[in-house]
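A lone chain, given as structure tokens: the form predicted alone.
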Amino acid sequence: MRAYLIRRLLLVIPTIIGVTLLIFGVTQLFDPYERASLYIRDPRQAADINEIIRKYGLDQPFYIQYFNWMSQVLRGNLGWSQSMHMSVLEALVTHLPATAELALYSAPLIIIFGIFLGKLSAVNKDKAIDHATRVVAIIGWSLPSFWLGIVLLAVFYGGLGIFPPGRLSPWAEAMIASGEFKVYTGLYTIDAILNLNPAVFLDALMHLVLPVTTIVTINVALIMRIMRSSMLEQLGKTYIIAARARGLTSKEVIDKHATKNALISVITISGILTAGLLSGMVITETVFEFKGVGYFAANAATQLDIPAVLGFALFAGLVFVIANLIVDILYAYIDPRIRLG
């Protein structure tokens, strides 16, 4: 077991250094001029453009300005956003929280929902409430997310006056910029709790609700079809036949063996689509004006802010190659036979 985690923990040094090499060599399809707009935080700064370059060797070889980035980068310099007027570091700092928690709502309800409904449409293979939910699944996963988002504000903030866009009302907008209210993690219904608020948690909350539909809706979809296939999968094999004919009842079969072995597969689809959801949802966060890393990124494509869209580029990758060492890590727990192969 120790030598498999060391195997995979080496092996993100590799990747990260690809992942790295990648971003960087899409900077080099501009031009010195326009990638020294990394450095420049001053509109005054650009009458000495050309002694920037110099600087920064911008017109040195790739492998030199290769390690002059990443020395850049290794010190938290990532750049001068224009956008928001701030480095990048700073601005995906304070776009994070946002993201974090509509994640955090939103991806334990997808994989609870999809591992159910898949699990149930599996066992009752062919039967009405396998098709039920399998068109529900198609349904769910076919809407764009910007219409449903936009239905969803129209119907239940525009009709009914609930569910508003945004993170929080002026109200604990202003209560949270007086300091009175102690932000500790920038997730504000954690901070509510933390601060033994529960106005700001149900007005927090109030605000989730409709992102959170929206993601939960459309994703769902997703590992509830991983989780059908791989449930009819286990139950045709072998062992759940002998399990049935040693006389265990169908639920133990169901609930023991054939879930157990099901999840495996569902395990890589909710990393990676965790990681998707911490990386920033650019068009949900966008609609509902939840100012997280997606919208920061979306705000910054629009205004040709290019160290903030490699900025953002970089923190995406980065998030899915810690994904992908941590569903490795689950595999070997889970499955013995991956870290013993």
Contents of the next structure:
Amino acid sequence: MRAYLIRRLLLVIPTIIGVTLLIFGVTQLFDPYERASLYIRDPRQAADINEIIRKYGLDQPFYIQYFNWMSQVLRGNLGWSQSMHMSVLEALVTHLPATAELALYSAPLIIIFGIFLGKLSAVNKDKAIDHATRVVAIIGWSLPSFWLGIVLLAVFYGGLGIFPPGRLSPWAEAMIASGEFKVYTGLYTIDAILNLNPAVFLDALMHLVLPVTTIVTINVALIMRIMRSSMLEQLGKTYIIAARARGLTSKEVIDKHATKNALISVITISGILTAGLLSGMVITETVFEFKGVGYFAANAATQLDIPAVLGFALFAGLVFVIANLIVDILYAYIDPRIRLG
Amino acid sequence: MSKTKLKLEESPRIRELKFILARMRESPLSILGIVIILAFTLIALLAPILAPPTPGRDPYIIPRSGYFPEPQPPSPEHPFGTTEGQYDIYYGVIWGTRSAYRIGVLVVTVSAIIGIVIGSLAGYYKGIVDEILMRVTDVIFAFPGLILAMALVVAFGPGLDSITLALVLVGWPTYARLIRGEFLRVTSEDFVEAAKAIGCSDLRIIVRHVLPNSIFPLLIAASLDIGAIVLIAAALSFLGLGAPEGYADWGQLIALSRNWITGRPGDPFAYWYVYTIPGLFLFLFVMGWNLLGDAFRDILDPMIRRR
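Having gone through the form predicted alone, I am curious about the other one (the form predicted together with its partner chain); can you provide its structure?
Next comes the full complex, this chain leading.
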């Protein structure tokens, strides 16, 4: 296991170099004056663009520029975000808890529903229940997330007056601003528990219902589909026939043997789920004005706030690389063929 | 002379096609998908008849009747109502179908061609070309597609052309990898060795012998991607990075509805038509392609296909 771990960790380095090269490649599409905004730490610096171009060698060859840019990125300098009036790193850190809170509730629900529906579908292959689950999944997969969000808002917020957009009601925000409610993690539902404040907890939860529903509906099909096909694959294997021949009941065969092995493929697909979540956050947070990193990035994009968009892309790339690292390690932990192979 | 007539052996490709068609007929969902896609194709083809444009004007610009900010409900003159700023929703969704096909087909075709060329070279010559391709695709795969496309659109400047270009740049690696994989499989077959032995040029071997045996999965995968591409393009348009206001584009029409979600006091669904109708068009279009894609995936999956 240790040899595998070291090999896998070392592989992260070239991937991260690749990801940064790609982002840097995108920066090369801008002229040096626009690119200079990536190096500004403070709006006062913007006065002397030529100085920045000279200082960071923006008129120098590709590799020198990349080196200069990387040394800034490694120091956490991602440039100045005009749309947020703060540094890009600061903006990302400020918006991160909201996104983390969405992910905290969405991801487990996607995985639980996906596994349940996929298993249900596979066990009843070609029966009515299989067709029904697949139709539901295809509908979810095909729904444009921004449209689903709008329709949910129209029905529940516009029509019924519950589940408002945003993260908190004004009174709860005022409570935070007054210092009466202490922010520990920035994840308001968790902070509310730490503050022993059920009212804020309920308020934050009410604001989470619609965005979480949107993200879960759109992404559940991914897990469902992989669970269904890998379950079907397992059910066709000889060890299942052997288990049945030994006289195990259908339920035992499915629960103890097939499901366990089918779950492995769900783990391998979780990396792709992370990508789906990150893309989904951009749209969903925008529709619900849920001020996380996705909202920040989409807002920055419409204002052509270049450093913010590239900073977010870099952040998304890193999250994805780390997610895949975790998936691979988990996979190796579960499946000895990987770590010993 | 011969006692038994030689039975013409069916080509495996024809047999495969027959198998797929037979399985498609058994699946009501894939037929529904085909019907939806055909309906949208008809709408796109008949757009000039269904919603005649004013002669001499760009047909993709939605005509507007006035500049009144409040959307107007469906009426004989505007069958689906109007958006804020009085753009006709009916005209917008009809010509929006053409916009969707234009961007979907264009992105798929161009990325497939790039993918085929690069994937073929990597799969045929292997070595350093292959190594570089795999590392480049690894990196592009390491990004959520929408986010990379968004950064590229910002770099190119907002607009539909930027979205098209960005989606091509994000999309080709998938196809290159697919073709490369098929090439690795096919080039190890005896007939390729035979072609090499009789002195065929590399180009001839690639084009005449390997490509016809490896392009089939790509054609299916690429054409089924049209729905997904239209969905991402619409999302970028919705964010305000696509077509200029008034252009016939579903994503943009949905974006125009954002101020009218909550309706009027006492009548919460007063403006239902502004978000429902363009959204339904986009949703059905994407679902048509996904229904077909889902059926294909099951048919083509070697692990579960013949059970």
